[in-house]
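Encoded as structure tokens, the following chain is the form predicted on its own, with no partner shown.
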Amino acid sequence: MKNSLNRNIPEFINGIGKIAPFTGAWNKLKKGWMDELTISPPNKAKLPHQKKLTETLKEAITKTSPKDGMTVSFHHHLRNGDFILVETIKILAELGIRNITLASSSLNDSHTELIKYIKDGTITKIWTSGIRGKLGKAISEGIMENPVIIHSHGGRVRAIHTGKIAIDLCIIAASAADEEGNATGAIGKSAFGSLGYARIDSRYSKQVIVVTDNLVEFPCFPLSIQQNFVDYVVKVASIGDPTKIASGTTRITKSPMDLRIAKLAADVIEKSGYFKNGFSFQVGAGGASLAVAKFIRKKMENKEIKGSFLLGGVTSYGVDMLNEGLFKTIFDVQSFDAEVSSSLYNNKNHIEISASLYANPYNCGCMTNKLDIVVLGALEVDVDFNVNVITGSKGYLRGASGGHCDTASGAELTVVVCPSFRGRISTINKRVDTIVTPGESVDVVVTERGICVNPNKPELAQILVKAGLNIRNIEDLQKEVEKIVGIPNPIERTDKIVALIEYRDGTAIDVVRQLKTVE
């Protein structure tokens, strides 16, 4: 069958079941209530003065009575510094546990060793927001029998609420915790900031283990994770590599081309009509996106504009804007560098939030619905403004859905920034390889060759033209770039589906098929 974006979607996929096709960014949510069954968090109890502390992670895992076919969840706040995910799977494999569903909020280069456990049948299913590196390559080449399910950050919360992801064991790495399991990522030698992605797991998992390398006196605060959801606590030597968890201030790009794109994007925002007192803003942590924030910061200072809140993944650059009074509040679901943790701990206006409050489509107040402006990146964009952030130019899984479609769907103004080509490979194409964010929720695409406004926003186009900005027809831009770099060879794929791309509402927006020719 075909979904509303004309993508071929199977009606049924082995290992997943019946598939609901994508019908539009807001169609499923318009009625205001959802048909899906929602599950209740598990009921469980501890006896008075029963100890939660265990000597080793293996002991804690053994006490949860692991079993074949279980679902194990992790958060990715530690990013490439994570030591705990692979160690947990290693222990489960040693205990003889097979057929595991891995539900990690994202997977990174540090998880390459999981390939071994996929090959031996320890892991047979994966739910995640992103897959990178050698693991993404192996999955793209068909290492798994069952397709990976790629979800957005908000979509992950929805899947847990509805029981699509039914967690048996949740492992939460924390940079500080007490003997009862109260835990945070804001302090300690391995501090990484917000624990926003782990909160839903702690609430809905049948068993929860908090792992820390910094056992503190009771009570640990702030209460990012609360003791009433935690079954066991274990202290280890290290939860991860601090140089990869907190790598200092994220650097703004010095690339002249990226700076040009950032300047154009900031000009679009300034002239859009949404750049005014009280505006809310989200920008990514990449160098080009931070450059947009740099230009916006200067424009705010020059025009004496004060924003309401910053949202999402937070860098020290956002913290600086908060401290300077340019924004009243930060809502932080994920922290990206060393400076953020201390701000989260010390500043009452820097507020840690859950992924549910951040972006869950199945609630009446997710923060993405209050966004005025969001700036997002892209691996490629097509002439219908659809965006791919998950598969690279050679077809491999190498990115993440993250909060891309969540924020794009909610923001008043969604600005996508990308160069017109990378390494002589066009990023503005007739058709993207994989759709993650539908074009209907993308307003503007900014490249170094000009600015493209979605035809759905003619009033915005008129405003920007009147402001003297270089507004281009996206089809003309695509043809121009094609003349420069040529038409790449088509990506050859088999019929086997290696990944299902879920839109935030749980419908299938696209699939990724196995690569036929491999590197």
The other form holds:
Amino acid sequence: MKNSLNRNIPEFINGIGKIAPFTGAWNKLKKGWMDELTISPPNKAKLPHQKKLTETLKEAITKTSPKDGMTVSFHHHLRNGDFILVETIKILAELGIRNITLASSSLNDSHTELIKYIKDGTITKIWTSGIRGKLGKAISEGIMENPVIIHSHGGRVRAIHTGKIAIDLCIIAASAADEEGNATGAIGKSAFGSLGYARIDSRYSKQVIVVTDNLVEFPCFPLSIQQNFVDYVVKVASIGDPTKIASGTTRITKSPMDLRIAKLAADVIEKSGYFKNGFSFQVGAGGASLAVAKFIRKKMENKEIKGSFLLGGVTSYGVDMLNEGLFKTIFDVQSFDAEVSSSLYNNKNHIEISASLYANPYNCGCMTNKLDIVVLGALEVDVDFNVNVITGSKGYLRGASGGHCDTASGAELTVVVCPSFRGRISTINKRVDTIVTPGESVDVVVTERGICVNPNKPELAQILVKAGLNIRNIEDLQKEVEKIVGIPNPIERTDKIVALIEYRDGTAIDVVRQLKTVE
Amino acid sequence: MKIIKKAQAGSFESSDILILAEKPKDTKGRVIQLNSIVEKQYGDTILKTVNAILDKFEVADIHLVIHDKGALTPVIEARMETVLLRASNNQKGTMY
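Please supply the corresponding structure for the form predicted in complex with the partner chain (the preceding block corresponds to the form predicted on its own).
Every chain and every other molecule in the complex is listed next, the one we just looked at coming first.
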């Protein structure tokens, strides 16, 4: 069947079940409630003064009675420095557990070793927001029988509420915890900041193990993870490599191209009508996207504009803006560098939020719904403004859905920044390889060759033209870029589906098929 | 045009192309070794561009080693032209 974006989606996928096609960015939400049944979180009991501390991770895992076919969940706040995910899978494999469903809020280069456990049948299903590197390559080439399900950060919460992700065992790595399992990522030698993605897991998992390399005297606070949801606590030597978890401060790019695009994007924002006192703002953490913050900061100072809140993945740059009084608050679901952790710990206006409060479409108001302006990156955009942030130019899974479609859906003004081509690879195409974010939720695409406004926002286009910005038809821009780089050979794929891309409401927005030619 | 010595043009930088040219050792004709980060998407397009320049300069026998980091067609043409002029001792300018 075809979904509303004309993507070919099967009605049924082995190992996943019946597939609901995407019908529109806000279509399902209009109803005001979710038809899918929600499961209830487990009810557990402990006797007074029962001890939770266990000697080793293996002992804790054994106590939870792991079984074949179980679902194990993780958070990805340790980023590339994560030691715990692979270690847990290794222990489960040693215990002879097979057919595991891995549900990590995201996966990255530190998880390459998983390939081995996929090949030997320890892991047979994966839910994640992102996949990169060798793991993404191996999955794109078809090492798994069941497709990986790619969800957004908000969509993951929904999938846990509905029991699609039914977590048996949740492992929460924390940089500080006490003997009862109260835990935080804000302090300790492995500090990583917000524990926003892990909170839903702690509430819904049948068993919860907190793993820390910094067991502090009771009580450990802030209560990012609360003891009333925790079964066991383990002290290990190290939860990860601090240099890869979070280091120093984030620097703004020096690339002239990225800075040029960022400046144009900041001009768009300034003239859009949404740049005014009390506005809320989110930027991505990379390249041109973060650089927009630099130009917005200057514009705020010049025009004496004060914002309401900064949202999302938080960098030290955002913390600086908070400290300067340019914004009143930061809502932090994920912290990107070391300085953010200390701000989260010390500044009462820097508030840790869960993934549900951040972006879950099915509640009475996630923060992304309150967002005025978001600036996002893209691997490629098409003439219908659809955005791909998951498959690269060779067709491999090499990115993450993250909060992309959540914030695009929520924000009043969604600005996508990207160069018109990278190397020889065009970023403005007739049709993106894979859709993660639907074009109807993207308002402006900013490139160094011009600014394209979604035809569904004619008033915005008028305002920007009047302001003297170089507004262009996206089809013309696509043709111009194609003339420069040439027409690439198409990516050849088989019929086998290797990944299902879920929209935040749980519908199938796209699928990724196995690559025919492997490198 | 006759290739009489080893020459190179271009660089390893992103969006550039490094081309090494020399006389073919024992064989006649054009021997082209292409290595490109966009080989899948543009391998044949790059070879077409390279061969078109070889045709333009009427080069029959040559050994080319090409490392491409996503150069656009005009860049490939320019680097090709330079490497051929250098390798055939026809370069007029300050470098030789």
